[in-house]
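Taking the form predicted alone, here's one chain by itself in structure tokens.
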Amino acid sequence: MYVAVKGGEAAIDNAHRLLADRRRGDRSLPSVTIDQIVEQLALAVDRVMAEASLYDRALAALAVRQSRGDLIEAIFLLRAYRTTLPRFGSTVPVDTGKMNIERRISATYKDLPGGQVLGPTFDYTHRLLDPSLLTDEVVEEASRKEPLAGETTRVSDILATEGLIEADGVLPDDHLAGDLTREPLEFPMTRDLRLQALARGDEGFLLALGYSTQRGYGRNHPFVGEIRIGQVEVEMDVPELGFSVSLGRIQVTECQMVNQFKGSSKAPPQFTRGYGLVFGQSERKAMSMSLVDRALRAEELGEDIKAPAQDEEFVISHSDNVQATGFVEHLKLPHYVDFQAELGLVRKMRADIEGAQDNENASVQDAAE
């Protein structure tokens, strides 16, 4: 046993050294820097920050570099680091209505108060590989407009003036927001906790669930009311001062999805909302989140729960990519004893069946004689 343990440790040490070697790659090429990852792989950095629940571009870039570009591994690394950080308190809710907007689009109104702002987007590219990116040629810098600052009217506000959309949810004054990073999951969940879980959820999983609702597996006929990407101010109340203090600005993506609702005994026909808010420029994630959020409100709105995307326990229990990865990848670890037990059971079952068949054949032969 001692020899096996020591041999295993040596193999693991060698695997770590080989990993570090492969991470560095060809030594004749310059090593990628953290600043380069932050600036040139910004969308990967944003996803890691969002799903790790830690807004720090440099640390997220470090995790991307350490994981060799495996984003789920990077999310795992950043979450593990997050658990070591002290908690000083909670910030006040961010006011996305006062966002310094870099990108703002709506699929419901062409002429928005404040205008549509395309910003940096893949939406209108041809999806053709660009050979010029094979070299380090200097690309002409685009002219940059100042972000839209100040309060900008929301699409939901326009609909609300006619009473065509449900009102914004209002929480009791004594409501304390939960914290999934410190408290275990319990079902059923309040919507604030559910949105926390979706914000940390795997983008691909939520994308597939959101897609399923559009294909008939759930009651969704969505319109993108508004997507906003920009900087919001983060403030924290300081009791000793009696007012909140600004801690700085962060970039977020917000999506409000507008959905049909035929009405009920308690509410007239109107539009309902699905909501998504995530760190960084992550509009695919924010859209998927808002689709799934609306689907998970089925019971609240008196709708039948028939599809996976409407099942809160199914969605939330399987949306976390770190937990899912751990459960899937643990299958790579030694299961020798378990397998030998299964192997012995299958052999015994086969022996029993073969013995029964032999007895049956013998009986048939005796009857024939």
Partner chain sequence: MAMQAQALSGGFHEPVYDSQAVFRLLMDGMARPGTVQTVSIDIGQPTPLGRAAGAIALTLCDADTPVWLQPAVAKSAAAEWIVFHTGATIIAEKAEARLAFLTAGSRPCSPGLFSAGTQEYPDRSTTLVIEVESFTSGKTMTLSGPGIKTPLTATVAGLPDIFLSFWADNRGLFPRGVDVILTAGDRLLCLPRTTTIA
The other form holds:
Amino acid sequence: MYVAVKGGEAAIDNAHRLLADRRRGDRSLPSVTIDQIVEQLALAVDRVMAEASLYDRALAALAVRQSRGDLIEAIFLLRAYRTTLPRFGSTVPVDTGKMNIERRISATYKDLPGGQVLGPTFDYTHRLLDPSLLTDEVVEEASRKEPLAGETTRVSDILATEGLIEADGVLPDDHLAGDLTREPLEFPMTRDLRLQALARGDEGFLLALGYSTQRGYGRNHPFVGEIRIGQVEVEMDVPELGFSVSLGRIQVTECQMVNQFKGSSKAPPQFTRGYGLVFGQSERKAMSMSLVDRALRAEELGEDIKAPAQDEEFVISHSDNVQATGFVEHLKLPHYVDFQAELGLVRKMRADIEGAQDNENASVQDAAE
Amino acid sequence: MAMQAQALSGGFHEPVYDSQAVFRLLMDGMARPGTVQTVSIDIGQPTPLGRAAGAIALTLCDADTPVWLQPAVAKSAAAEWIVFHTGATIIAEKAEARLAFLTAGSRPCSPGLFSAGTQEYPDRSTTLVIEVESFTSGKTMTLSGPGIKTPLTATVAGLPDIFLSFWADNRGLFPRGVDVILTAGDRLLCLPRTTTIA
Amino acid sequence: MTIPAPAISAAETNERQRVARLLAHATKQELQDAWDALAEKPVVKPVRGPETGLVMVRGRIGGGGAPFNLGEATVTRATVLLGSGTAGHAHALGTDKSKVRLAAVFDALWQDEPSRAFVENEILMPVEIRVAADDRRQAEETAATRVDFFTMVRGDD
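Given the form predicted alone above, what does the protein look like in the form predicted in complex with its partner chain?
Time for the whole complex; same chain goes first.
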């Protein structure tokens, strides 16, 4: 129970003023610009966009700046902002097969059409702090090389030719893609809704769950069939024109996890797949998402549900960090009346127990006498 | 050119303020069933939409609103106008519509085919916007129920007789049921499902 | 029921899509420079917007399966009517209203025969060249990170 408490207004105003002061920090240093955040803290911006479920680099950077780098706070700000905007419609599903590739690797095939393209990766760095970044040293331009011609075939299409891998996930023709921002969650849910929830889910939570499947809690024998990062064209049908138009491009990360599957009463032995698709460059998140997507298909594939990562209600109900932070952080709000009531209750229980013990002691004494 | 110029014209000049003003009229109208509210904003709606009906469309419809239109409305420029200005989808299935626009004068359609919501989600029902002739002459109806302190009289011209029996059936479904907004030119009168008509 | 699609040929649709795409990819500066270079400024009446909203970006399960909702993106749109009676529409990701308003004006100017060449030469062609150059640069930089495997001889001899 909450009661309205007055008297904090001046304290709150001054706290906000202090927050603004601390956000700005030492005035003798230049303040960080939105463009600098977009360009130089790009992966923080990407994480905010992915988990806020809103693609807009400038607004995400503004949120990072306003939140002093607290990314969950930034995600919260962006989620709040999106509720102020009308929705004009949905895009035509993006075609990741036609991506302008910035990175593409496969752990299952060494030689594949389009090749292994590393892109701007942290992999193979030695994780040694680089003192040259302490100062503003000139950075070399990237190397260049003649690109290969032709599209980069998706690894799942290569495996599909042998018939040993399941097809892309299909749902009945009349199924409309569910939208958890419009309808309340109901369990069990279809895979499209789960993927929407996972795509906006907390990276740390999904990483931990994905890790748990590798350690044996819902093991599903994963291989990275393919990870690709790049720009895809976004198109929307415009009724007043009668055709779809391009709105521009967005960057996404896609992970195709391929899982060896022994077969069950519901499906023959084959490779099954988990899918991850995330806004921006966010490989760890896309991989975690694909592991968890696969684990959550346990029911569909006739596997025993034993581990947390396979428990749809558990995973989806706790994957959203804005909901989670709201509920955890609300505990710090005034609970004075609740606590007074609890205090009274504990005092009474304590008195009852002590009273009972006194009576017992008295009766023991009586019997002894 | 893709769409008729008529469909591209009009709309709210100040979308935020204008939609809030119309929403306020609807809220007051629903809170006080039977009172007549007047829309004073010029929205340049194409016929056969009246100003009030057009303003309701602009205020309540967006890309997530499936809208059903009576054939007479669907064939007119009003259909494209609603789609262009609100992004709503025009659908053929009455039961899936959240909002339906009808004219009482044209061939009556069975109002029972619209969605009355479910027992768990009675709000998932269709709201019917029915264009009538006027609120100044015609049949009188006595309204009572929540939001009406003492039974009041509403005068409506152009509502078919079948409406009263439909409304009695609708009352019987409570908490399910459709809500109705009667419109006549720039005026509107709300009949939420809680209202009893005698 | 759906709104009947306007009766335009497939070729015309392709052309309109090409124009819309290049205008969406144009920067504010590119559009502004072309507007400044326009000798006779048309009379422009706003019809809708420019207004910013959201579009739900959809993906497909497994890359090619059933659609699912990935997340939203900001989008700004505008519809204008020129003095000639031609309507121009524009949509672009982001929140830049003045950019999208200009794009809608150029969409209409492109549809008007007398001003089409100007739009082609002053906007569409430069944007196409700039986008192709950006793509080329990015593709080359990426290509430099392609792994060229060579097999090491292993074994006893």
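Positions refer to the first chain, counted from 1. Please read all numbers here as calculations on a predicted model, not as lab measurements. So that the term is clear: the rigid core is the largest set of C-alpha atoms that superpose within 1.5 Å between two forms.
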item	value
Threshold 2 Å Cα movement between these two forms at residue 264, rigid core reference	yes
Large Cα shift (2 Å or above) at residue 80 between these two forms, core-fitted	no
Core fit, then residue 192 C-alpha moves 2 Å or more between these two forms	no
